[in-house]
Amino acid sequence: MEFNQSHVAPLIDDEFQGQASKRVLSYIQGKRRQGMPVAGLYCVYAPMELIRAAGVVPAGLCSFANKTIPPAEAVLPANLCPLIKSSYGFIVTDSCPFFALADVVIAETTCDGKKKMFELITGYKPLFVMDLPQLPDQEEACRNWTAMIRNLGGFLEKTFERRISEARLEEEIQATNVKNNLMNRLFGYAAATPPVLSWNEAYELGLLAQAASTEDLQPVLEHALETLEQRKVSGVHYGKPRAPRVLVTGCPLGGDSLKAYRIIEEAGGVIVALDACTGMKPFKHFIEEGSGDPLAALAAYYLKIPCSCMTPNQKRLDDLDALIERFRPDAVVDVVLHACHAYNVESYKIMNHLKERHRLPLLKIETDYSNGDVEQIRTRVEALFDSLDR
């Protein structure tokens, strides 16, 4: 029986079903009412375990709406990445509820555009910029990132007048490993043939998992696992049995840029893996427990994230190999945001790797947050699926 939302039990069983961002907002507002401070984040390199060990709630900041780009372009170049322009636009228009809740903002040097944007928002909230090492295979990279994480801890302790104990940090490390294990079990239902988990459900659960503590999240994930198992036993699946299986890689997507996922689905494909920071990427690995140096363990863990800002980014190819083996896609779609030069250049390397090692076709889509290219993207996706049929 093909998946139909009207007759299949939801994975997030409450009034926020289908609107994960609203559930995240409600969660953070509840923590704020309990007296917990909030840290606004722009990237998955921000060490969540350290933030939570300080008794602070992490909140991903708004960056995925086309409507905030025109106000941003009054200051920023029009040919800048839409994610950066949208982020800045949300701040200058005071329209991001997560930014309004945040007591501090934690940023990172993943690209030049974001670094300069951070300079423009310095006066809005206390801001801590983490200098991210971008040669992760170098011996000094882990030492430098450990020092930067330690500096962030000092900033949080001073700002909120509290101490981060090593015991609390170890607890949060263990909690992250529990969470990542549960998330990987969930993703296993997308690896089924045909998949039992939809891309939208995987995306929403990932969004919630990055915001909520493991203690609060675990019952939600366990309920989702039970529901997915019931679907599997009942023969419920997502998409048609012979639909093209698609792995989507590339830039982080959300909000208006989710059009790429929807077009693939509308063209008859099933998305089985989301290889992005807003998808499966933050949950792939585990943190060493009981290492004796939890900050160094965190540094090693976060440097495994294969962002295109890293060089030479062999980890992205290795992770892609593992995803392809597990999710068995028929094709890969690489979604690159306009002016995201690092991902754009890296797309060539990804294409050659897929062709030589896996004999898989790659469709590269360059897009922004507007709807002006929707039909063009649809035509190219349909052509990709036609070529698979032939």
Given for the second form:
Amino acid sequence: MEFNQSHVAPLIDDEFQGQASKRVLSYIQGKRRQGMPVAGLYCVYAPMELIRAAGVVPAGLCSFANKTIPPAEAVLPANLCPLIKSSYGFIVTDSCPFFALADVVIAETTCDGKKKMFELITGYKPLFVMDLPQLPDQEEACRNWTAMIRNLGGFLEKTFERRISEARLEEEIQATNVKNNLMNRLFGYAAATPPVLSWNEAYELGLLAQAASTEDLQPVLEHALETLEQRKVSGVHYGKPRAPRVLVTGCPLGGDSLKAYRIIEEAGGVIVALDACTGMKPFKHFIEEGSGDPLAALAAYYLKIPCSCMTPNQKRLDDLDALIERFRPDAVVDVVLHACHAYNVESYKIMNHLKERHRLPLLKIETDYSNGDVEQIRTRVEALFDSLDR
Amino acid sequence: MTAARGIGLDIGSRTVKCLVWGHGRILSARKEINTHDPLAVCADMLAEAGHGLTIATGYGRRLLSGYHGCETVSEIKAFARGTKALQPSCRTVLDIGGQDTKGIALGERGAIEKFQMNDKCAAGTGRFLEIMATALGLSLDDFIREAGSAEQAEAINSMCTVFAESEVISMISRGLPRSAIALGIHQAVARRAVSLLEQVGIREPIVFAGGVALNPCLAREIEKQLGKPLVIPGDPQMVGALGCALLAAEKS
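What I would like now is the form predicted in complex with its partner chain, since the data block earlier showed the form predicted alone; can you produce it?
Next comes the full complex, and the chain you just saw is listed first.
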């Protein structure tokens, strides 16, 4: 799949074309050289604004490569989710450059597998585990998560011998809202028919935006917006005009599991929405500004993330409704990593909701980071497109 | 039905099927055992099939993509089209092939409404039955006959080919009758097929296609568990190739 014109200008005009992770690594290395400490993160529940307000750079840790799974399986059971196995494998083989740069690691109790894996990596770097409430609609959830965020603040202040001021927190909250607003405008170009933004560009923008501060990112995103607007004006679009539009939901994808996106494209689909923590999900909502209680505002904001570890996860359905209205997909693909019970079980609810509310078909793909099932997945995706009444 | 000519090729994991459609009927149909070189098998069959648009399906379809103008479709579409031709009122298709099992729900006019496939392992497929026959020291035909003659079944719990083989071997070493084990294996495969059909919704008539539909003991066990009859086409292995040939003829 490609653009309908040759020589389409890239959105991020730098030397890292096709090397999104290297771009992020180079950014974090630059901050490190300026003397900023680094916090390694495993999940988008980590409160970025607090971390940044402490003058610390957040760095997403490696978790998407098949190659680190065999060494992990020397310790972890084979029937565990590949994301957890890969993360652990990166650490025991000392092959994650982000982990190498990290002074501390911040982790959340999203699922049992991760929680127990964190116990095995406590000896490598100072680790701060946050107890994530899983009934977000209950009143106590926000109070408890606020307390956890406050504790994390204490941990960062103590570790790095500094104070996090409320004023700095408030500034970071405002900065995230500016960033999310820009990101949402960018994603809007994927909502066009046919789309002007490719899934890979959306993915790469998301990856960079998780690491970079709004101050550093704003000129990049504004340039990307101008580039997209020029594309639109000159009739550039991505994929075949009549290609089935696909919304991909489910587990976080990256590295080797990006095969799911590639197969969908090779089968003739065009991906218009990435409903994953490594896609559009972290940029969807806004944080209350000037609330007088920035920690509580942060807690409320992060509890809006509809991870399948939450119950009952009505927000996932609500967010899907909004995504469907905006991106108008013809089909939804739910990508579930092997042994991710929460996303796997939730898939049934998603399927029924999509059928009843939107008359949209859902294809669930259960996969891992290997290439052994590419042809089987291809058959299912092709059959999904065959079954669309278009 | 279309009078134009079309060639259908179903390149499965165990066999390659080729069917030529023309003048509103099947002109020829051929089956070959697949080898390590499916392209050579296909080339030979296509040379014999003569002129006409070719549409390929099955695991090997991508090998043929672009080969002498050959097009490809998913097995789901091929089986849906083939079944519609053979049994126009069909609402549910069960296809068990060499390495996968598919359940397809069809709309009133034969459109695909929903489908399910087994995951990437070949549990409960034709290959599974072959390996179980070997574990019992029987040819596939004798294995099916033994199962058909059994008075009692020994329950098999594993559906993973490797684990089921261990389970069968431990049953043999306990001195259990081979016929009872063979029937137990058939019942386990039938259970899996029925659960797949339940996921797409079971509406009659139900057509059973694919090479494993040639196994009368399995068909009977599935019918027993479903409590509903299955319609088995005259040559259930050719349904995918027929679907492709018809799709090709309609495109010509």
